[in-house]
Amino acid sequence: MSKLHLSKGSTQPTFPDDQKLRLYSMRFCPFAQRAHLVLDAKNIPYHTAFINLTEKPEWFTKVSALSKVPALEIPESGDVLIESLIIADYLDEKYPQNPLHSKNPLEKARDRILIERFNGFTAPFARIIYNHKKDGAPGAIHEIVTILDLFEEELKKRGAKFFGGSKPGMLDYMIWPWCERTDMLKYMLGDKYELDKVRFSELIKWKEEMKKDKAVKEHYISAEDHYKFISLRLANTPDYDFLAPTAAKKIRLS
């Protein structure tokens, strides 16, 4: 499939009749990133369109009734799931190979909570994301501090390279879309922000050692990257494509 994002006029893809799964995604959406990295860390093949979410193609409604990414299709049976837990569990449990919730029910419960609690940290990232040239979103920081302090006590509990042991997890996939993007933090609050090397310590080799997994290079976007897109978009000129290779953009124009 094109590497470019299908936007209001383009044509719905027509995939390969080769029953893989099709997931609608976004390139630069932490939550279809969750979808990708269970994709790939399970070795799983399947095909993917983007989509570009502020011009949202015509059919796309028909894909995803909620109009959201990621989406994805189940050539086998027509279903379209939607939501990225969802969507991670789904697979989890389709897919034996590589299993990345753990078989005990009570620790996998544990996880879902904590996959749940790291809603306390991307709520206020957003906020400062979307906010930092206005107001500076007042009490974030402290927000974001806070989940954070529950995290590195969690991996210090653990005792293990990772949440999920000696490979990442789900938690550790569930969570690494937005630590990833924490990198851009200094572009937009400079000197303001910065983890203590030693209060995070657990927290900043953890990151180190995700940078390394297979499923995580694969997707993963630059700091800078992150908020060029993020600049574009707040100037109402967003570009979904400036990643894509330069010939391909030069086919989109012409």
Given for the second form:
Protein chains: 2
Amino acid sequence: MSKLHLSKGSTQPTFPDDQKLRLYSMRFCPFAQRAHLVLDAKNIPYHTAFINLTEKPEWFTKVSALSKVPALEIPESGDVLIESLIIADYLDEKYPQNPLHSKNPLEKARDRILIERFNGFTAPFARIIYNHKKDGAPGAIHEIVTILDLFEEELKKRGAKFFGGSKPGMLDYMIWPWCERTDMLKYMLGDKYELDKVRFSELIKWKEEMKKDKAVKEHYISAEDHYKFISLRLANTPDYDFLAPTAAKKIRLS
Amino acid sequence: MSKLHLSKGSTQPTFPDDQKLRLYSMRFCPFAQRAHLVLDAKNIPYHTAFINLTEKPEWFTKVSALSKVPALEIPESGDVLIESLIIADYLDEKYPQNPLHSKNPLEKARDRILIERFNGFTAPFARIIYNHKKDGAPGAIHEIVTILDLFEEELKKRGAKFFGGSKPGMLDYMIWPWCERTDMLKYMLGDKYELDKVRFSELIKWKEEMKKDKAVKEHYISAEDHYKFISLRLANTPDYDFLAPTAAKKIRLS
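In place of the form predicted on its own, output the structure of the form predicted together with a further copy of the same chain.
Okay, now the whole complex, with that chain kicking things off.
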């Protein structure tokens, strides 16, 4: 199996001299997935280099100031942008096609606040993933459900297929990576941790619609595979490359 | 002395029916200060209600979903925006006068990344303030200085009076509240914690220029008073109102 994620001892990749954007990513990172989703939803051509985050390449600190993914390199200026939300907003402002944020400042602010509040999901979700064999992360499920109630209510209020209306917008894409991973909970905690079909009926419909979206499909990983990655990582035997053949189609390094 | 900050048992303020924005704030909160700075830098008229964060009014949870300040109420739509950076960006997008963010998406992204990286200052700074009598917050000064080096370097590179150029921009205003408070360190830790005059020469010049800015002056609190507020709070005898006469000029409640 080919080695997809670059790690310690690797040489820095050279990209074709074509002025395309360069995304430093990790195949299972939800934050990096945000950048992929925006790039693909807007049909912006780019190169990807995948980074092994357990054994980071020595050269990577020189590329990304804080050695973080996602990092977006702009060949034109030499800038390397970090922070998934800043990268997403930059792309939406710079490339006018398929605008993801509303042009109405108030609607945009509302969505940005919801993206921020979604941290009330991602934080306890991470606690469950990393602690479920220790203490079960008490209270975490309650925190998650509180946020899901908020989003279910919001989707009802908007009365549309997506938070963005008739197509996914920035809010849809920014929360998607964690929604893709929610089914991991049943592998970790048991079947009763499936979304309640009545309480979250709108979100469940939304999730099915999202799965049909071209950009979402491009990066989709099944809950089984997400769980496999996490399990191997928790066992201190991480394997970044077990999806390599699928992921490799995204990489076009010289 | 008049009671400025509304607390438990207070009645919800009624604002004049004039469609002006309404800011829920706390006089010593650096995040709320960000919202004041943007409103005043752009000359946007607004009302202020100050909230006692130790004894929050019962009605405040209904106003601000997470009971946080700053919260910006928009009478026109009934929205209440939270998160200082989202409020700041909303105001800059909605009100075209004196634009604070660059219209160039890349320049804007660079500044937003620096605002994000400045969290590397605010977090250890808070640790020092709240722990200096316990363990002195080991490592915190080193973290702070690393960030100050980054900003000193950036200001040199830009070769301008402010990060925003010839006038303060969004980056200047977003980091200012903590820069105003840096002199507290010498009250807490002793004289050697003044900024090194050679190493941080650009930042020291910048700070003096910022102090002359109209919006900065409007909310300026001396390091002595910041320290007094923190000391009383740490002693469990908080006094939100000791600057009330100065602060009261900002409040025009009916």
